[in-house]
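So this first bit is one chain, no partners, the form predicted on its own, shown in structure tokens.
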Amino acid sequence: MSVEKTYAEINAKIKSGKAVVVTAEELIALVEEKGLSKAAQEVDVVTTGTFAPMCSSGAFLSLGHTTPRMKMQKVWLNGVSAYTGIAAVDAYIGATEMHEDDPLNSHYPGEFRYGGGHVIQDLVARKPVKLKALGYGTDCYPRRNLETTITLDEINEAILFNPRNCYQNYNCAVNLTDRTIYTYMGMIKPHLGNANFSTSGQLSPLLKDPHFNTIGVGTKIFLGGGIGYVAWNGTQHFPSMMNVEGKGQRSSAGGTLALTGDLKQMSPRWLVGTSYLGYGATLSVGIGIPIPILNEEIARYAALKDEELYAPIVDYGEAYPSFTPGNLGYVSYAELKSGKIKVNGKEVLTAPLSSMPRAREIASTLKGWIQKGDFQLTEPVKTLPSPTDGFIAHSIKEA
């Protein structure tokens, strides 16, 4: 018997407390026990989760008017510059912006102890944050300077808006050179000394819906410990790079999401300022996306296992920085999570930048919200470009 469900039918079951909700890992076990068709009939919603560093993140802050009024031309939060070319008292703090006095990599490798991601974590932790602002003065906004402290609850609006989160997949990073390198994939030792990866595999949201059949503009999600929404496709959204057919999903980065939500509802447990030795600062973000099981095809992708999901192995010593195409082969997430893989015939130890325990906690938390009826699904008002749409990645051309 074919499976055909609607959002309205699933939401009605959620409201009545009768919806069957499982995490992506629980679905895998259920499919192994009962088969795909039976599992697709029984399950209404599958929850996913990821917790990892996500650089293209930040927050819009409406700071509130001063007395007398001020047009803030430059703003610093705990010494970290925020972009103010928006309106008189609005600013955007980016996760990777550094403290103005940070030595960066002048003493290589730099430590990058405090940046925009740390400011965001301090705000959601309700810590006082030092605000410094300068203005040039106008007839309607005469004030020229301000130094004070703020807390998240004292400012008018705080909106997390992340232009690029939740990469569908990502590289496994290695280093073929004879020197240690410091990258956004962490420290990578020379001569294949280690391999780092940063995707939660069989819990990773966009690997469980690779065609974006249920994820689009307006999709309601777990974001930073609160409620968020998909605002658009993320920057660097290249779903055509995904090969979702054949033996496993052999792919590079694929799709991404632009996400937004009320920062005041979020938690410092799920928005964590993060420093990368020799590279910079960022924000680690917790994201969970529900996948409604509308039909058997959606269930089939949601039930893919680590053994069936692959990441490309890329040399970050020379090939990645020089934009050299190609890779050193593919490796399954089952192999990556085992702690060691083989690259060019050498056994290499692996380590994740994403947290599997946190990803499981997010998927379980979202499952609980839905089971209690506190979280209903939203049908996307616009679908996102999928692998069949042929998005092409472009690079900057030199003059």
Given for the second form:
Amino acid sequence: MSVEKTYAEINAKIKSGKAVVVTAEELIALVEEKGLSKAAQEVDVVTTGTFAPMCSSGAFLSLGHTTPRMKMQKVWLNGVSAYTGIAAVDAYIGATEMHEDDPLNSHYPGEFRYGGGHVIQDLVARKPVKLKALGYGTDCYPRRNLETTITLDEINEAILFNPRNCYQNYNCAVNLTDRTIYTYMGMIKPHLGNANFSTSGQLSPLLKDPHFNTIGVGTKIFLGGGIGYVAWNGTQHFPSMMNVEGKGQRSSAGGTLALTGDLKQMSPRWLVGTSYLGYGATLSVGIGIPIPILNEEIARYAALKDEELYAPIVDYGEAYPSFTPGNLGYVSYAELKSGKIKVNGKEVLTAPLSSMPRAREIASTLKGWIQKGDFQLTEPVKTLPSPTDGFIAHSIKEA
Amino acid sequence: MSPKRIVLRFGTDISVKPIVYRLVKDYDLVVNIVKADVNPQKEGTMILEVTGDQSEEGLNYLRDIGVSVQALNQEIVRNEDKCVMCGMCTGICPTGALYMERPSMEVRFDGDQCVFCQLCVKVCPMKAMEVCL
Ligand code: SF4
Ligand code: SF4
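Switch from the form predicted on its own, shown above, to the form predicted together with its partner chain and output its structure.
Let us now look at the entire complex, which starts with that chain.
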């Protein structure tokens, strides 16, 4: 008999402390032990987790008014410029913005030691942050200059708003050229010297709900150590399924999420300023998403394991920068996590960019919150575009 | 007398056996090979502990034949508060001093295997690998 549950039923169980909550890895073990039907009946919620650099991240800050008032036209936080093309004392600090004096890649490969992601981490760590602002002066906002120090608790609002997080799947990056390259996938040595991959595989949120059956607008999640919500689909949300050539399988491609939440209740352990040698600065974000086991189909996807999830291998030396389509084949996350893969007949050592121990910690923290009855699940108010919606990527046309 | 810890780096034209032999034979040194990463196709590295009165002379001999000699009075340490165990460093560490435990995917650092190339110091995205004097 196939099982059907509703959000209301699951939430009632959570409230009474009776919900059965397991992490995605625990679900895999349970399905292996008892079979899918039994596991789907028993389990109410599966928790997932990921902790990795996510460049499309940032925070809206409402800094508060000065005396006399000021329309801040330019703002710097610890020397990092924030976007001010919004209201008078509002600014958006983006994760990849660099410190004004950073040499960038002029000493190649640049170190990119301090950027917007580091500012966000310093803010959530409750460190004082230097605020510098310039205005042009208006009748209502006459002040032109400001230099002071702020802390997260003193400003009015700080809203983390990440336009693209939680990539469903990602390339495994290699380098076929004869020089070392420095990319957003890390340092990759020449002649297939190493291979880097991202996403936490069988723990990764969107790989466990490939058809967006449960994750949608309004889904309540673990974000940056606090509570957040799915705001929309992320930018570059291309949720199609790819054919894994030669393996007779289909695997998720590139769905993404836009996420938001109150920065003031997050933690510097889960929002970490990050520097990629020769590439830039960014923010590593911790995300955990609960998946309600409404039926057996949802359980089946949530129980997908590393052996069944594939990433394409892409040459970042030549093919990626020149935007040449195609790849060098597919590898499963089980192979990627084993530490070695085969590319063009050569054995290549692999390393992740995404922390598995941290992903596991997030999934079990979220599990704890739900078990305690503190965290109820939300039914999406709008579903997100799924693989059947046929989203296609556009690129810029030049005349 | 306490042993000197040194790192040697040498090109493909130098082979290891004769140089260790000369240190022992000509300079009367006690040589303990802590770690050797030698591959005829690429630059080699070796960590030695040498003891003996003529250790300076021995090291000068190495320098004369084109071996880079660096004292290991510095140390690489991992700042456990900053490390997020992403694992990125395990792909570039030449000796496996930084390695991943499977299946937990936790990153371990074995200082004894470190040849002080400092690659991880540059590459670690969290700046968790530090040079300690
Ligand atoms: S790259 Fe840095 S943060 Fe990542 S595991 Fe290595 S030392 Fe830790
Ligand atoms: S300095 Fe870092 S990369 Fe180099 S051997 Fe030591 S641990 Fe490995």
